[in-house]
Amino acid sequence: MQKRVAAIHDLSGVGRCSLSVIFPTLSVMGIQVCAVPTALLSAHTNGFGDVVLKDMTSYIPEALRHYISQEINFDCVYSGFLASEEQVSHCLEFMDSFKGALRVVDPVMGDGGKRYRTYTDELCRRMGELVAAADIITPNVTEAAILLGMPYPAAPLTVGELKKILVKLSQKGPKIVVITGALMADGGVCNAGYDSEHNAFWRVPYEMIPRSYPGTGDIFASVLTGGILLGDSLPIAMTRATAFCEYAIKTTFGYGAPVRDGVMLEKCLPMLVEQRSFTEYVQL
């Protein structure tokens, strides 16, 4: 039977990030996805002036009243970026009405050490409502330390210091806590995964290009999320996941496409369905 995830995310047209590369990566992988938009936006926040956002806050749960009545089931419930701290409350109630459904929570909260602007300190505390309902999250580093209420980190990460972070994100909930982009204090970068039921470490480098291209954490999270409805084990759907971003970027930054666009997925995602692999993950 065919899965199918509720995609909890906010719509961009123009720049290729959330639901807009959400829908065409899982749906590669043969997963259907069903989209519940959180904002509707002209554009994303990076790179293009002032942008139009509709919020969505009040059709959320309209959507969710509609699936049950018609009992449409899901395999996944997904969310990303939220526009209102009332939608962490449609989140969790989309959670509780298909429990048999994988909860992917991907906190989209900030980047680069700084929190985005539109998320308030409560929004970002009610984050963490939903993280403790999540059964995998996926946060980069600027969100894992807002998470945890500690400073973004001054220097790259030793192995012990990033362990002690991935175990103390999972005490919060979610059985799997996956970081991406931690600099490591032994050199290089990389993703780094924890799955709490089996006290399993791992990681997956990944080589650093110098641009930093909007929409790569969803692409990630997307890919990792299909991998494990499809079967994957954690590391080989953080592999799976990093070596498509990897491949994603670097073909990106050879054409040398605007940044603010976002990475040319359009000519990439022909790799996830031929299942490449570059990239070797190994124990943490």
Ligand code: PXL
Second form
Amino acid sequence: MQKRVAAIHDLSGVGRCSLSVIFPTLSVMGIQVCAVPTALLSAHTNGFGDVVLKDMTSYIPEALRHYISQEINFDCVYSGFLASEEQVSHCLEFMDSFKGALRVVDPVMGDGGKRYRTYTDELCRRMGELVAAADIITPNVTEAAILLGMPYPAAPLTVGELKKILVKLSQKGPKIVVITGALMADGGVCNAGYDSEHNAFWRVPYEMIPRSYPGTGDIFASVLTGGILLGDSLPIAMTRATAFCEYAIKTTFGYGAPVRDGVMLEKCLPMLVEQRSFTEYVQL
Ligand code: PXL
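Got the form predicted alone; could you also share the form predicted in complex with the ligand?
Complete assembly follows, chain above in first position.
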């Protein structure tokens, strides 16, 4: 049977992030996406000035009631960018309503050591509640620091420091923690994962490109989620997601396309249907 995901994220018209990239990415992987929009935006909040934002908070519980009344089921509830504090409660209700569903929380809050401009202290605090209810979380280093109430790391992380951060985050609730974009003291950058049930740590290195395209965290979390739903092990799903993001970033960088437009996803999607192995991971 095809897998079905409730994707609780915003829809940004321009800038290739959130539902605009989650839909095509999971669809190409053969997974059905049911959008639960948290907000409609003319563009993402990073580089397009004063964007138009329509908050969809009141819509979410009504949509949930409708799905329950129709006995619709989801294999996964996957949340991301939220537009209000109440939406945390709505996401928790969604997760509670579909018992066997995999709970994936991408705790979207910021990047590069800075919070996104719509994220208040209270929304960041409440994001911790959502993380506690998740099976899998996918913070970047900025979001990991916010969740743990620690300063954004000033220096690259040692393996020991990164493992400690992964373990501390999993102690908040999620069985699996994947941190993206970790600069390492022993060189390079990687995505790092921890599976607390198997006490396994994984590291997937990738080549750093000196651009930070919006939406790559959403693409990473989507490929990772898709891989897991289709039966990948954690390190293989992480490698699949890392390889795809690296390819999309290098494609975009090569063309010199504007950063704020995000990655050239449309050109890259065919990679997700190719049969190839994703075994470049190592133990962290
Ligand atoms: O990709 C994260 C994201 C999602 N949604 C909106 C954003 C951002 C990052 O800037 O602005 C609206």
